[in-house]
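What follows is one chain in structure tokens, specifically the form predicted alone.
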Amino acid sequence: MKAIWYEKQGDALDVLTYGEVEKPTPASNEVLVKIHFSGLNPSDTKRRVGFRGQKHAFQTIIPHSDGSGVIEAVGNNVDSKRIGQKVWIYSAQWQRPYGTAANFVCVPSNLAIKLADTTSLEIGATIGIPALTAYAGLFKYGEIKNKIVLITGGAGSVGNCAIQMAKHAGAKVISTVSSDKKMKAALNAGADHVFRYDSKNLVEDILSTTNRRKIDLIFDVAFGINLEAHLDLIKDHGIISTYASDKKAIAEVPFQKFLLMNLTIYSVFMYVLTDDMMQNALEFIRKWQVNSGIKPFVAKIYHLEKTADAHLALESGETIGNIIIDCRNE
């Protein structure tokens, strides 16, 4: 079979190798993918060039986590009545050498799940990281109808899937990016308000939305820098999510003020969400899916051989919307 793989990390061009390997065979409780489409995140591009010091975990590593795709084979333990379903994926790399970015992968039966008929196979491969992220930065403390929302970096993939899944859950959502590209990207996700992160009057801005009532829960992509002004936001009691501090990772947080408004802080890490979180993440997806419908947010699809330049596309920073690496057979 094809796929990317490289063995040192390092820059994009100077990694990844396009070639042949050795098509897997499932493992008991396995599930053989044939894929068609390897959806990239900023977490696939920081293992490779090991971001604050991540390691090479794996000799040789085939990257990406999520991806789409329909199941050919099974191992023993696993229904025989999956194969010929249609699957999205998540985690397939996450503590192991191979990812979705081949025509084939295996990865654990739990890890491929059952596509709703209404959702294209394009669509599936940018559910996984974005949309689980999304989901434990808001649902963690309860159901959200209602509330008022903030959620930053709206044209970003975690950013849009939060703000579909929070109108899907009957939320009022305000988003902030950076450009106004953006913010028409924040806009057809659904976003009731947006606002530049940079405007001036920011704090103003967002309170003239809502008749200065403060904010329920902030779903954040750059803790460090905003949290000043998030300060000046959230409401007594309220939440304060966050899955990156890229640009700041060293925060300073004036606990008197927190200690006074009572505030919950808490991170987001997607692959060590615990069992009973992934378990209602995936029925909110499923329902979302089948109720909704997952709004369409692929900027770009390139050719598995083309993998790099889709990852020198994701670290440019101006790409709105999902990549996603078409796997399938020329």
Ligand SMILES: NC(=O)c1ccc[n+]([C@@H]2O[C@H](COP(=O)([O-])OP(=O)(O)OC[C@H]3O[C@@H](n4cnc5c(N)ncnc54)[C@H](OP(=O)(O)O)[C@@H]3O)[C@@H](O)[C@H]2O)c1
The other form holds:
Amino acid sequence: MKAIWYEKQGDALDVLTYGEVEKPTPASNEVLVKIHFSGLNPSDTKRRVGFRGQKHAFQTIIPHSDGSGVIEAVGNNVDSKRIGQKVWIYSAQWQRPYGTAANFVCVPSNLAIKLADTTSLEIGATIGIPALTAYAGLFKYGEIKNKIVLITGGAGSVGNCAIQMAKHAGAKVISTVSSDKKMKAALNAGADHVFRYDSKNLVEDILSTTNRRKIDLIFDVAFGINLEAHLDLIKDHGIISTYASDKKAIAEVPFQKFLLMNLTIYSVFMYVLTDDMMQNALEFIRKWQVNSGIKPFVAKIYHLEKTADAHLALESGETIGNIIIDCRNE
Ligand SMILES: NC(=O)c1ccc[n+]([C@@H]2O[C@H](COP(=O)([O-])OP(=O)(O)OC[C@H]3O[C@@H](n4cnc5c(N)ncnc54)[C@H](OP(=O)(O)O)[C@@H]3O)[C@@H](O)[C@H]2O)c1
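For comparison with the form predicted alone, would you give the structure of this protein in the form predicted in complex with the ligand?
And the full complex, kicking off with our chain again.
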């Protein structure tokens, strides 16, 4: 089969190789999936470059954790009725060497989730990391119906997905972005109000849409940078869920202010959700597909052979939407 792989960390054009590798065979409890689309996320490029000290954990790595496809064969202990099922995949390359940037992948059966009949395989490849992160950050502390939720980075893969999920769950959603183009993307996802985060009046802008009611839950992509403004926006006993702080790894926390507000800070790392949280997330995602439908948010589709270009596009920070890779040999 054709695949992309790398044997050492480095820049995309230096280390990503396209070529022929052996087609895998499913072991016990595994399924063999013919990949249609591989989903690219920042964790894939960060792992490839060794971001914040990440080690090259396997001799050969086929990248990408997310994807979609059709089950072609199953190993022992897996119901053969799964053969032919359309699935979305998550965590394929989390603590495992071979991910979805290939014609086929073998994964434990529980990582290949049945797609709703109405969800396309293109959209299926965008679900994994964004949706599981968004679910955990939004729902860890219970339902959000009628709550005011601020979702920063509403044109990002995770943020955009979170807007859709929070609206599906009945929240009032405010979002922030960096440009007018990105504002459109956040509005398309369903946000009730969207503001530029570089506005000098951000706090006032946001409170003007809520009758000055403070925010119940903030789902944040840039914890270190945004914390100061967020402490002026979050209500007492509120929750700040955060999943990234790329530009400021060490955040300064004004402890007294924080203490008096009885705040909860939840750091989301989607790869290690509890089993309960994961089951709840999968059930939510299933119903969300069936009841609302997931709005497509695909920026560009690259051919498998051009995966290095896809990595460069993601790293440029210029794309709006998910980048996916077409892994079919067509
Ligand atoms: N913890 C986890 O489990 C987990 C899961 C998924 C992703 N992540 C991490 O989360 C980050 C985002 O992932 P992604 O796939 O959503 O990336 P993405 O598609 O690049 O989106 C990130 C978005 O955040 C915006 N942004 C940056 N700084 C901001 C700020 N101060 N305020 C508001 N918005 C801001 C960016 O806009 P501008 O660039 O225009 O500012 C961009 O639209 C990455 O670092 C990724 O590795 C973590």
